[in-house]
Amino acid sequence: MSILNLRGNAEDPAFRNAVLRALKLELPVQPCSSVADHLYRLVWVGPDDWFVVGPKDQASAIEATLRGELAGTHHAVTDVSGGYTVLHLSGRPVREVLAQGCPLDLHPRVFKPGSSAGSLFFKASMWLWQTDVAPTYEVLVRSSFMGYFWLMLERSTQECGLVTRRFQ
């Protein structure tokens, strides 16, 4: 997947409109939220900070589009694809698996589709968001922590099993 870090002033209508023109998505400005369509996901990371997740090998094109639309606004766009990995986690026991190492309350009354948050999975920092009511989560993990994260995920799924699939 392509992963970019986008920084800018969410209170500036020109910035928000430029992102909308570039990605055809409204910038999520509510803390701990995310929005998505069939191509992109925008994840709120902080008051002036977002992750843009897009199709694999498209980081340069996404970056160029954003830079073109954001010209004249105060912004930063950085390709961080090499530093992060996104995992898709789904299945009936996924909340219980994540709860073994994550202190967030992932109960459906609290954490719903569109919710996002930074947290830990055991000792690895992560950013996660829920994509549907199934529930399915996407987890953003620093590549340098991926081995540890995967080890802890395997140990957390011993009772229910772990099935791996590759997405393009």
Given for the second form:
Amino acid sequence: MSILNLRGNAEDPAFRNAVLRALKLELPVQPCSSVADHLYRLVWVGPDDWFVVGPKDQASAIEATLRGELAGTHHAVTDVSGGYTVLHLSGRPVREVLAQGCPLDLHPRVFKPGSSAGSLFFKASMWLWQTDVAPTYEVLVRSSFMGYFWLMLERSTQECGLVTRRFQ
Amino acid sequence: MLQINCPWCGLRAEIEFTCGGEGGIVRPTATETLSDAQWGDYVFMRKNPKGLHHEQWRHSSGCGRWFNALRDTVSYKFEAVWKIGEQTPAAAVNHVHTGEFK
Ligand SMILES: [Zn+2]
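Cool, the form predicted alone is there; where's the form predicted in complex with its partner chain?
What follows is the whole complex; the chain from before opens it.
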């Protein structure tokens, strides 16, 4: 995956419009929200802080497009693809699996497609968002925690089985 | 599990947060004029009350923001939370640090 960190002033319309022009997605400015299309994910991680997730090997292109549109506004774009990785988790038991190590309330009444949250999976920090009602979640984890995260995921899925697939 | 109300994210589990101790302590500006006693007061002396305490907390696993909290050290109840720079809520006015050093 291509993963970038975007910082800027959410209250500045010029900043929001530049992101919209670059990614064709409305910047999520509500706390704990996210937007997604067939290419990109834009995830709120703080009031001036977002993750941009895109297809593999696109980080430089996304960075260049963002920088081009954001020129003149107060911003920072950083390619962090080497430091993070994204997992897609889907299936009926996935809420129960996550609940074993995550304190978030993931009931569909509370957490739904378009929601996002920074939280913990056991001792590892993660950023989580939901992309559909299946439910499918995407989890952004620091690469250095991936071994630990995977180990805990394997343990948490012992009762329901774990099927792995590689995404492009 | 104790839940803490992050002013940005709403109610979240305590394990997502870090306590940063007493809140509102202002770094003195004219440091060359401070006496040793004043420096000591700024660096070391904390209120440590039994009861309502103005604290700074950070939603470290969530949005990463620091915020103000008024917490009862006896019951552990959070009486108020407010963002950095936001107006102090009425409940907390008499408990926030004045920024003055002895
Ligand atoms: Zn928060």
